[in-house]
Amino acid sequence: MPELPEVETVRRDIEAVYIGDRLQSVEVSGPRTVRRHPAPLLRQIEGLVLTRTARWGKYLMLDWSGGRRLVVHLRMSGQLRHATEGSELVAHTHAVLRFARAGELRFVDPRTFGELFIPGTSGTPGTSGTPGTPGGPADAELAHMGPDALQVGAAHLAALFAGHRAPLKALLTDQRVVAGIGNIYADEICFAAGVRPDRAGRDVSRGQVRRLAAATLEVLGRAIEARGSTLADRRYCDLYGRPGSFQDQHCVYARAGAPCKTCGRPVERAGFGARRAYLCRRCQR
């Protein structure tokens, strides 16, 4: 679930605790974390500093001294987060990484959907490169990935759709067409554009562009500002195991039945394909 509001949050969370610290030992119990290459392999990053944090569309990615990266995603259910060493664990903690003074960030997952890697140990040759790029993060493992969703314009928007016959909302949370954005982000930013989500790519006229570029940057600001969003499910927390609030901001996102906050119009959930999506008719074209 978490997208790439929550993933900013963890990101920012981390940097605020982590950053100078040296990593002492890295413990892997759960071996679906690291199944992209052994889990010894993590130990290489043992001894070192962490000196910078990043993040591209839902990964995260953990810089440390010597060049070596870790990337980290979290899925479906995966949590980042801060313990004193020696405390107990939660359930479904699948990774430890035990610092010197910050204490210890675990890697929590109950569905174990999310996992950790080392770019260039899993079959793949890859360099620790800095993401920031149009091309997306240099690291060969995630060269797929679309531009991140806040580095995005209305130009860009407008490549990516054109010619496209699948609906919006099948493009804006294809990570290799923009990275960061999925269901809940989707949902609303199309409402924030005032567009409908089954409208197909090439028929999103250059003004629906232009609202659509606006609204990512709007809604996503938000959303981070809020500390992202906590559904009922609670699968989402911050460092500390705290929720965001961003939940109570969403105007069409899981609220079927439940009046437009614009129009007052019961905002429908509504399936297209595969796809569903939450949407107000009236105020989305």
Second form
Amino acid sequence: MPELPEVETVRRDIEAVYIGDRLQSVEVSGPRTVRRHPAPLLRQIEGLVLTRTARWGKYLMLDWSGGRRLVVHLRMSGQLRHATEGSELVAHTHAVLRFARAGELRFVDPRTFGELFIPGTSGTPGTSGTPGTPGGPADAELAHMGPDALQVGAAHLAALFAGHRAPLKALLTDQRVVAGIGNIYADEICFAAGVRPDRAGRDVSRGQVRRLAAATLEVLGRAIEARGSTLADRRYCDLYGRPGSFQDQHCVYARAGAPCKTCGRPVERAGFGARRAYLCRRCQR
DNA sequence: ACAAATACCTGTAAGC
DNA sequence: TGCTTACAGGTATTTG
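If the structure you just shared is the form predicted alone, then what does the corresponding form predicted in complex with the DNA look like?
Up next: the whole complex, starting with the chain shown before.
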């Protein structure tokens, strides 16, 4: 499941290959892949040069000459893959961006939750500046999102947790609160901070907030270094189809029954509300 | 205003 | 063996 570290890995891979290259054509074959606006609008970026990339939470932005932007969200099973021009399409290839020199960038997504869109074309008001967002001017479609998880500090987290009775994990994975954390990294961050994921936001102590802020940067940073987490289902792979290796460093996620790496007590999988979390009851309070 | 539930999907695995 | 069912989970939307 692509979360912030996986999207960041793909972003860096794309930056290394396609920056400065001209987009020859865009072909979309999956009707659900471009669903925010009529699919032909994607052709606005044909002929333009990729000038920069950005990421906000799990959203990936590809910026083009002339000020155009293409936004990609991989959701559950989406992958962006480099391919040589004309090579055989793997199953569930829904879009192909053909570049002048670097070959093709393909969007593959079995479950069709992922999407591509040109911001500002879906009936919502156009772009307007929102300060402090790493992607530059905020797009209306992304305006609801909180700060990127790599940008948040303890003070920010404390303010966002205050007064919420929702469990910590629900807050960490709420993109309006912090953008970029999903199921895997919420569990790992809670473990690294020594805080129970089912603790109500308002009951998270000052010290725990500090530890959560530090753990967020530390865990996500190490995960980016390891090029993300690839589980047995291989739903996430990089631009070249290679797996990440951060799953080898997971302390709790998908480790139910295995000994806690700190204290040896079996890791539990607990349900609260509609969600579940992996945790160590001894190490997390 | 917040929070909980649901729809959206399909590949995989577990159960019978 | 073959069929059915549960599960995975991010986000937009709906309901409470």
